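Just the one chain here, laid out as structure tokens, in the form predicted on its own.
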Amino acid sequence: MYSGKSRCLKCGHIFEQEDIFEGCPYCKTEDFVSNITPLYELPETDGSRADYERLFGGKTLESYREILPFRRKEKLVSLNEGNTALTELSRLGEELGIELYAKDETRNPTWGHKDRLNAVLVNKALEQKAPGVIYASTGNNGASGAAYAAKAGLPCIVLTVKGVNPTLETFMQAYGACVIGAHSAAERWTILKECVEKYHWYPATNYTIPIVGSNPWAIDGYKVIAHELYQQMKTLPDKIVVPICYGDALFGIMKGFEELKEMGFVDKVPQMLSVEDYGPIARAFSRKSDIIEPVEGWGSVASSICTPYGTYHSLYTVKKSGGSAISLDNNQQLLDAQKDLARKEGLYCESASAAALAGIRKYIASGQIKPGEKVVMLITAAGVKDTKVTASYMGEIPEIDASLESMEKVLKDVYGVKLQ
């Protein structure tokens, strides 16, 4: 049960108010801010699967009230998110020499993992009697939030930037959100902060520097991923690989496993491995520093994760779980991974999601993922949200005359396929 309290990850300060969206003020400095996270009084159990089913067996958002930050008892708003597929990637796993699985979050209502966060956020906004919810987003989070706000009957503002992916722009508008473009991320954050402070709109996303990531109460929606993996796997994975922007899901999944361990259902927390394109967390991790300095970008096509900034809860997660952090070097690593997931496993994911497979390849090369280990990678969003990236390496569809011979020639010359 939610205690109504939260705790700073760094200094441990306990808070009883629920309007702290800028990180812990007690240990904050000019170049560092720690995240806070809600606290719970977890139920006593005998650690058995049967006892788990008694507590959480309904497999709906309502089923997880004991580990979600709600005080009100009204029925929760939901779009039937969750219960996403866990798919064994046998062909890629055999190539890589590991036991590889994908937790496929593209099966959520808006085709991505942000639905986990927004299912909690919108219900928390209702509980707080907020006049509406507000986002700074270039697509996935804004679209997801707009959908849940529509379901809840709450007004929704999405502050985006000019030049955003047109597919995601339409996606955000389709649900009726007020989508407004700003000239820069910094301008979005300034406006969002003022809207929170002056009009008390409920914030979903970060609006400060140093970065703190998303609303800390909403992040707990990602804990349910850990619960689903517990239900779907006879033995837990050795490692979970997550492509990160601000690392909300990375932290939320680990927190879910920590609570499962505290309740006696599991005896370990899997190692959490992060993958970035630019690598602010990877650099801080390698330097053994808590200060996460901005880094230079290299023009990543993975718009959902390309940021020069990192968050403390990401760094905290890889350290506490005994995990690691790695960054990519170029777009070809992303495109090769996206292509391989689609063509070898039938999973067409966003380039940011494909970063997980690209990162796994680097972890294997560095010896941080060992032969035979069981690894789960998080597929965060569907490829149909950004077909422009995929189209860049597909080429034109060849045309043929109305003859079998013409088709045979194209199959042979273009695709290397011979009819037999």
The other form holds:
2 protein chains.
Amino acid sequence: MYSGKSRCLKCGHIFEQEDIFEGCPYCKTEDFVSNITPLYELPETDGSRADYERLFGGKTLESYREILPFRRKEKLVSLNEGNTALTELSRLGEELGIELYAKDETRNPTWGHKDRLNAVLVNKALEQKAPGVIYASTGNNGASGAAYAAKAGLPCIVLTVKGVNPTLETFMQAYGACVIGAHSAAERWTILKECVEKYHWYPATNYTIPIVGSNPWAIDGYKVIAHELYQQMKTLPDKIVVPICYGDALFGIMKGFEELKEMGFVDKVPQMLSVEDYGPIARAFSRKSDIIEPVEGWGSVASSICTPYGTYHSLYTVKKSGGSAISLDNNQQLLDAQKDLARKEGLYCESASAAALAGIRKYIASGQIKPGEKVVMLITAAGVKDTKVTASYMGEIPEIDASLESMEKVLKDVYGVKLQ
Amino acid sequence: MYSGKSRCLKCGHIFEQEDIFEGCPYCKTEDFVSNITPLYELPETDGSRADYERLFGGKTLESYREILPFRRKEKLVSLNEGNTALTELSRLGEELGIELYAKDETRNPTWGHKDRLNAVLVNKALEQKAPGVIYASTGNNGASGAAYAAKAGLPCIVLTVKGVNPTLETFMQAYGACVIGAHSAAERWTILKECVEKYHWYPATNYTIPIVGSNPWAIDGYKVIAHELYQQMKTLPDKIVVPICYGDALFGIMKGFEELKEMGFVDKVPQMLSVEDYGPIARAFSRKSDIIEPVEGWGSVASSICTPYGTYHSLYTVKKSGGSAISLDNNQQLLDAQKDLARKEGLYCESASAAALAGIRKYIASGQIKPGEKVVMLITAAGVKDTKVTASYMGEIPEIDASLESMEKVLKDVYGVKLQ
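Can you return the structure of this protein in the form predicted together with a further copy of the same chain rather than the form predicted on its own?
What follows is the entire complex, opening with the chain shown before.
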């Protein structure tokens, strides 16, 4: 059960306030900030699957109340998020010499992993009697938040930067949120901060530099991914690979496993491996520094994750779980991974999600993922949200006349397929 | 267990062949054709939930083998389709005076209901040792088929008509299918027919006039929706509302319930209510005729269902289940329904899926859905596949300067929201 308290990941300071959105003020410096995380009094268990079912059975958001940060007992608003498929990628696994699975987070209500965060966020906003929820987002998170705010009957503001992805702009607008364009990411954060401080709108996303990450209560929604993996797998994976921006899901999944371990249901926490486009976490990790400096970018197409910034909770997670952090080198790695997931496994994901497979290839090459290991990769969002990037490497669709011969010619010339 | 036989829905002729893709030749006329449907020897049960679990427990495609049309015992290719959420629409239900649920088929691997059909289709194609699978499709079905063919390692041809929806074109291409443009729907069908007859490619979709509907073995994939509803609901719905094009899902869901009834697990089959854009089925139903004549259209935006044609299995389903058939009148009904589902319930669906809610409104107005009834509507595909239609009724996203005042002004002027 939620204790009502939270703790700083870095200095351990305990908070009883529930409006700490800018990280721990006690260990904050000009170039460092750590997020806080809610604390729980976990139930006693005998560690059996039966006891697990007794405590957490039911597969709804309500089922996980013991590990969610709510004080109130009211029925939770939900779009029946989660229960996402775990799909074995046998063809790619064989190619790579590992046992590979995708946790397919595209199977959520808004077809991406943010729904877990926002399900918790809107319920916490209701508990806090906030007048509304507010986001800085150019896509998936804003749309997901708008959907949950709609279901909860809460007003929602999404501060965006126009032109990043028109499909996602309409997607955010569709749910009736107040979508507003700012001139830059930095300007969005200033306005968001003022709106939180002056009007007590409930913030979902980061609005400070150094970057602290998302709302710490909402992040606990990601713990449910660990619970589902525990339910779906007979033996836990060696490694979980997550494409990260500010690493909320990376941290939340580890925290979920840590609590499962504390309750005696599992005996280890899988190693958490992050994949970034540009690598602020990878650099701090390799330098053994807790200071996460912004890095140079290379123009990634993966708009959901291409940030020069990183968060301490990302770094904390890879270190604490005995994992690792790497970054990618170019768009070709992302596009090859997207193509291979679709063509070899029938899973079409956003380019940012494909970063997981691109990262796995690098981790294997560097010996950090070893032959035969069991690896779960998180597919964070649906490819259909991001068709413009995919279209850039697709040819024109050929046209034919009304004859089988015309089709046979095109099949041979364009696709290299011979009918027989 | 699949008997290896099929029966004509109209004349009852029994077939042992497995290549009947153009409907029953025995009762076919110039203006009538009926699809056939596979027959099963259903297991004896005691009608209990426990016995159901014994027979069908597991929630995978394999779990439903007893009611799927396979002779071979090989492991089934699957993307872990199904297990889609059933979400109560309490706000809309209250407005409408009914108990309303959405079966959210957007929670499938390609974010639409066709995955159930294609999961069965590719496995049947493998069993039949077909050289590949072939579709006539402008979107959802072609993309879903391409995904399953990729997972199965089968070549896939999608004959499309270019320009209907560019997002869906890229979506179909992403999985590596041979996507080819024909000049018209009619030309696609001619080529498809020749490819099936000459090269024995396995057809997923209709290619005849009068329209017969999809591959009859593949349609049985939709029966699993009935099984999931049985698992998800304590008492069955009075009515199930399905937006239809050729009505494969409408028929498959009823067949699933009929088999559940034959096995003693349920004591009724819910009434099946179809919703069309233009209404060939609605007209034949109201005229009490089995001849389904093409009707005039009104330029619907719902490209997934806006056809002047209908199938006999649609008509058969509404009649046999004691259901009904209606058509819509204009795009405003679709767009209002899409907007309300997103803004009031947090579910953003394709305009074609929104036809279900638009239809429910008409059914209530005509007294065919009564106050207090329990109604399930099928949400067939994700709204994010169809943002162009939604964008047509969205305003420009307003832009602001870097100040709270600037945001407050826009919130008030554009969205009618006052911060306080």
